[in-house]
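Okay, so here's just one chain, in structure tokens, the form predicted alone.
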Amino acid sequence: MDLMEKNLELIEVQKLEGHTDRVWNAAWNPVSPILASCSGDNSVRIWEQSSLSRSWSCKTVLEETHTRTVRSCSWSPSGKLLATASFDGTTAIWEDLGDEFECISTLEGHENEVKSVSWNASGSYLATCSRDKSVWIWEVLGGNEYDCASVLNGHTQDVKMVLWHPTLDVLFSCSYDNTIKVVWWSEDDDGDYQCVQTLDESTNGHSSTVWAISFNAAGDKMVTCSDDLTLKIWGADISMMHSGEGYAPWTHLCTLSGYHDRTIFSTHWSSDDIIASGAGDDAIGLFVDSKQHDPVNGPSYNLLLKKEKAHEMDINSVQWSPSKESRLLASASDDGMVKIWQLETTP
């Protein structure tokens, strides 16, 4: 279907408030109709989905474990347990016991502010990112034991968001040195977690801060934006890394600016293939590929529409639902915010 061909408008469905700071992040639950928030309050509001009325409501709040910001919030593959990334240096995992959630462990480690938490594909490791410069991969051992199984300094300055690739146990991080690093496991003697390539100004990278990562469906292709005010498109071979042939680097393939003129903060790719841009300028952008791919420059990506004003302050996160009938996205702002969006065709 070519989207650039239909009438599309993306429609308010509901305003989630509750929260009494900024709203950092927000994340959907993989398997069910449940949006979990972080922010500057401290807590983590899940909210769910009636299933006769459609409407969203707070179904729980996790407070009192974390004494500073929430950064960030990450479900596992299965649903059951959330990680949430701290600013009090922490990462709490919650278990969803049906009818309430339970802290069942807390990370320690890095040595100031946690920005940023994620599962790898099967739930056996997750990453960390914080403000030391660090990046911390934790192996799941099972009894809600984790274990610290490698550090990465790779970063010269506060890293923004750590992301594993969505079928490869290789992991990309994004920092405020400009950069994105790309780590995966060697198979040398000593067996550890290593950069095998860094995505910079000299590789048509970002030429400031680089605040989020996201991947296609396939996970050949990667977004990132920046606060220079574009979107950069990437592209791998990951035929050959599943295949066993080794590493396939990531080229550029092109960047999207003039959308908007101030940084861009988050951005995420539907399961049916349209990008979503948040940024400080208060609105969301949405994109798709124009399916004309030029020999000489690549391709090329489309703006679908931009919605204007979609919050009232800075847009943090935005987050495409994994249903893809729904096309359901939830946006996360500085005014306190969650909000509920759905990309209606309109007559």
Contents of the next structure:
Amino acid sequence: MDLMEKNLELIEVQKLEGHTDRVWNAAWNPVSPILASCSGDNSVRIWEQSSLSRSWSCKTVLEETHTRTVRSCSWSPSGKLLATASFDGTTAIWEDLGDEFECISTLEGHENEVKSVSWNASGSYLATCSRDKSVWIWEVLGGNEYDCASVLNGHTQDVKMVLWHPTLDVLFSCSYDNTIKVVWWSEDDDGDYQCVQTLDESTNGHSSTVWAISFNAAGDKMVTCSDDLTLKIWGADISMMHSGEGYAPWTHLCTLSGYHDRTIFSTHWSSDDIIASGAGDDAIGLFVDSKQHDPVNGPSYNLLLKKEKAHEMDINSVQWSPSKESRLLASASDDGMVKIWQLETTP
Amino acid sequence: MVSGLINENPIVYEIKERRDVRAYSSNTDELSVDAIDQLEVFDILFVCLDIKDPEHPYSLEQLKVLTEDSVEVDDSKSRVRVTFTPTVEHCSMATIIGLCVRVKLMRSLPSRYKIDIRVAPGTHATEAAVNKQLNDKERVAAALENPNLVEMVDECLSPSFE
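The structure above corresponds to the form predicted alone; please provide the structure of the form predicted together with its partner chain.
What follows is the entire complex, opening with the chain shown before.
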């Protein structure tokens, strides 16, 4: 099905109101129709979809734990745990007990604001990053115990986001220092995490703060977005890594520029290959592979649609739902709203 | 005696008579959306000129940190850019001043406005670094959760009674 040939529209399904300050992040539960959002109001809201009416409502508010802005949230692969990263320097782990959530652990160690948290594919590791320039890797032990496995100090500035690769235990981080760093476990020197690659301006990288990273389902491509107003697509031969032949470096494939005229804060690659972007120009962009096989210049991407004024203020987060039923997208904004959108073909 | 001030002897300028473009309620410095159809340079400048310097009992206007040329506005696109001139090239107060201007504008302008703050090109030793910090929304948000910093900013933004 070629999306470019259809008349597609991003329809607003529902507006979720409740947060009393900007919403920084929204995260879909991987297994249930649940959405988590976190805010400058120091709380996390859990929204659930009613199986009867199909509408979303706020099931519970996680408050009185973080004492400052909650900057990002991330569900464990099982969908049972939610990690929340806060400007108060801590990362809280919450367990969904059915009618309520309980904070089962608090990860401390960062010297100042924690910006992002990510679970690896198997849920055995967590990573966090902070304005203290470091990335911490935590091992998930039994009995609600979390142990710091490694502290990485490669970045020279505030680290904005961490993300584990979807299939390999390779960790990616992006920063105010304009670079993306790739880290993986090496058995040399008694075994530790090593930075195996840095994607910077010299390798066609970004020229300003990199705010977010997202992988395609296969994990052989990734998209990054930046304050330099571009999105960049990167690729790697990960079959090489899967077969144990060593590290396969990431290379720049394509740069998407001219679509947003303000900082692009978030990007997310859907399981059916649509890249969403959310920016300070209050717009959501959707991009797809042009499918033009250019042997010289490599892949290229086209704008599928741009939803102007998707929100009244900056968009901080865009996330595709993992649901196979329909193409749902969540967006979170400085205007205090979370919106759910559906990508539909218009008759 | 070392007083610790960045700029011990700031040049204080005489304020020229301000053009009275619109009538404002003296009780509030909030720009009412109803009263103003189209924000122009002077509307925005008006709310910024009184901001006090963090170190001296003078306004940013008196120290020529902000002038008539400081503000560029495109109301149709809801964009504002304020360019300020720190009094000294190595001024470490530059980020505080920039933050004060941003906070004043955030409190005064309709929320649809996108605000960019920068130091006048060539007037600061670490211009790019200062500009980057002043325009990183997340850094600004975190800074404004710091009570000491908020206190300093509020002090600079508080009205002075002559």
